[in-house]
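The chain that follows stands alone, in the form predicted alone, written as structure tokens.
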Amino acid sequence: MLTHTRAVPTGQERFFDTEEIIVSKTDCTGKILYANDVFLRVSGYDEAELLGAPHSIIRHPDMPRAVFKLLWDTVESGHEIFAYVNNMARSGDYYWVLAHVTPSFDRDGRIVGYHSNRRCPDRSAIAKVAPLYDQLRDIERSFPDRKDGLVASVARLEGILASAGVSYHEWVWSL
């Protein structure tokens, strides 16, 4: 793993083909153990930069932390999750994905890492997701204490889902 200066968002979106799948595997702490060629090309990182790096290396600062809390809580409990995620390439460009993250288990049923397949999302779904994520991010940033912002953002997300009578998983597939 090489170190580098974190990119500054450019506001430019990059795309990948609807037939392509971005694949990565991580250990239990989120350090990248494998990245396929599509991941390398779309993220703009080379393999040496990604292997051993935290998966958050591609986290866009506009993503609400509440979504990642939900994602990690879900996979650490042994379940899969589908989530829309806005990632940031090495250049600072962004790219949306529909991520499917699953835990990997050893023979004794213990989680030994995570596997993520990310597909090109439907644009109509992004049009619905982005305003919610903006709202959650704004809540998080309105608190001087990051933990308080996260708690408020998670509460808002859970409230929205409860009002709709759906889980996050059901909400994602309703888009």
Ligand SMILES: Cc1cc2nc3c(=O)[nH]c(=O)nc-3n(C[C@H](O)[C@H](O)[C@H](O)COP(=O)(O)O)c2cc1C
Contents of the next structure:
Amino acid sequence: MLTHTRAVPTGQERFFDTEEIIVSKTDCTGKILYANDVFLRVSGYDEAELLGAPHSIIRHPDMPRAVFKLLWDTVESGHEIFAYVNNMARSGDYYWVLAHVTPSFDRDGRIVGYHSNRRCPDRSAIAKVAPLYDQLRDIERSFPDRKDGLVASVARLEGILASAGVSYHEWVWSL
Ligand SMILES: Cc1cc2nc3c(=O)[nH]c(=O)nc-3n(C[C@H](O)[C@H](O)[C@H](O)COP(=O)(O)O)c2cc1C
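Moving on from the form predicted alone, please list the structure of the form predicted in complex with the ligand.
Below, the chain from earlier opens the complete complex, with every other chain and molecule after it.
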């Protein structure tokens, strides 16, 4: 893994084609073991920079932590998740994806790593996801203690989903 100084967000969006899939595989801690060519091109990173790096290398600071908690809670419990994620390229540009993250198991049913496929999301879905994520992120930032912020943000997300009578999974597919 090569290190680099994290970019500052540019506010510029980048896109990839609807038939393309951004793929990565990680170990159990989220360290990147594989990234396909589409991942390299869209993120702007070289393979040598990505391999061995934590997946948070492409984390966008605008993303609410509640979504990553939901992602990890789901996959660590052996389930798969579809999630909208705003990622940050090496340049600081952002790109939205609809990610499908799945655990990989060994013969004894133990989780040995994770896999993610990402497609280009519909703009109409992003128009609904982005305001919710902004709300969650603002809640997280309004608490001096990060943990308190996360608890409040998760509670808000769960509250919104409960009042709509849907799970996150159902909400994702309703957009
Ligand atoms: C297979 C897999 C794929 C992931 N893909 C992304 C991704 O595309 N973008 C991202 O920000 N985090 C992704 N994550 C989550 C990161 O591991 C991390 O939890 C997240 O970036 C938040 O980082 P932080 O906890 O350091 O704030 C992925 C995790 C796994 C296991």
